[in-house]
Amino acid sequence: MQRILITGALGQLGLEFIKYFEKSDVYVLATDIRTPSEKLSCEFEKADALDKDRLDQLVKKYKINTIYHLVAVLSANGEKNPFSSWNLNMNSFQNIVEISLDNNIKKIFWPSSIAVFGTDSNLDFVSQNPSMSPETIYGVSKLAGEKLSSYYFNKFGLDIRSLRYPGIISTDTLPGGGTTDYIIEMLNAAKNKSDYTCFLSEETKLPMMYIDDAIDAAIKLMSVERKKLTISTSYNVTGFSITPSELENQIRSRGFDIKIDYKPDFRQKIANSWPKKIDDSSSIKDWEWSCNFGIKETLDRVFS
């Protein structure tokens, strides 16, 4: 039976990973360093994830034999302070693998993200592997645990699987400090018939993808025979691409009389180093990715 461990489990992703799980034959424990506002559908424990030693407790106490390792300090909450955000970022993959390695765990599963690119990566339509030169801690912290993966898997054997993920959507959690997060802002101040002020401009256009596709994903590529993959450091995937005022547009298609103010703020910088489209073709062609969540239907989903 997969017993599984997922780290930061009360974030954007972990939630929804419970979700999946519950309606699966597997074990579930949940970890972060709060105490869910809500029950549950599977094991809990509040755990720190730069604590070793009480990590290891928990992987031997429950049996652990596959880890979604999901804490981190994502884009513009790392820049205000970049030590402290290098270290959770760093310190606890380095922590996972460790218990790995300790516990003859196999199998992990961790993001990266398209903050992994730079202004030298052609960013029109950025490639799986093109030249990257990542400008905030957060993307410095991704490429270095992409690296770090793949020399486990070549020194160790250590099978740890990522994905590349742009912007995620869900209405269903707060926004966690990302430079995306004005996608799921400006979607949820449409359905409080509020007033938004955008922090990115106008037309600033990057990669999107609706949280069930970002959970299938990675399913699909957990579940893939190792011999079958290509790529150890990390996947490029994507579902669409948008700017604010083609989002702006589509809302008030939508029968939606929303305000939109635009004052880019310093993520801005931050967003003109991103891609604005991903080639994901690797994806599609070792694991037969894709993705069913395009602009409509991913606000079908969210106005529904």
Ligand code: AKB
The other form holds:
Amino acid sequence: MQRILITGALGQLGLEFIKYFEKSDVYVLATDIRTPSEKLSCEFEKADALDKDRLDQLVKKYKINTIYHLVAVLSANGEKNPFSSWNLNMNSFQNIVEISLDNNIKKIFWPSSIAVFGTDSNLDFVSQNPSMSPETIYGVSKLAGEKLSSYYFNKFGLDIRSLRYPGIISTDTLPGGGTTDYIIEMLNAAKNKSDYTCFLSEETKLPMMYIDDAIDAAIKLMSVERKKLTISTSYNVTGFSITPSELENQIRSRGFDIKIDYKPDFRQKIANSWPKKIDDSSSIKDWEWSCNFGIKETLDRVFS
Ligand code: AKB
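Starting from the form predicted alone shown above, please give the structure in the form predicted together with 2-amino-3-ketobutyric acid.
Everything in the complex follows now, all chains and molecules, and the chain you saw is the first one.
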């Protein structure tokens, strides 16, 4: 039986993984530095991912054999304090690696991001393995984690699996401190019939993915035989690409008449260094990834 530890469980992805696992036959221990605002459907322990001893005790106590390590300071928040962001992103990663080696953890899921690319990467259509020069501390830490994942696999056989997530769209569970957050803010503004000021310019195209596809992709990647995986860093995945003005048009075509202004801030520079479109053919080939939610399906779900 899978006995899963989720770190950073109260974040956007964590809460959705908990919902997903509720329907399946696995044991889940959720951990976070925060306290849940309502009762979760699984066991919860408050834990700081920088506290290696505490995590190690929990892994032993709950006989964990699989870890979803989701703790991270995202791109925009990361720029406010690069040193503490690096510390959290990398040292929590290293803690999970050491604990996994000590406790014979079978598999780890660790999300990477489109933030690993940079203006050297042919941003119009980013391939799986282009030249990469991330411009945020978040991107630098994700790229370092990718390289370490490959190193630990080759050195110790440690099975870390990873996806380079684009912006993830969920309106029930909110992200925090990302550059792609505008899409969720604009959708929620439409739902709440309130005005919205977008922090990116109208024409900023970025790749996005509906939350169900994000969860589905991780579960698929985690369930495939390791020998099928040709990439030991992180796989490109994508749903669809969209600009704020295209999203605004889509929202209007569904009858929402909200006022949207554009006032790009420091996050514009981050977005300018990120891909417009992603080539996810390696994921399609290696583990039969397919996306179910385009913009239409995503908006049908968001506004249902
Ligand atoms: C962010 O905007 O920082 C994240 C990401 C794309 O990794 N949503």
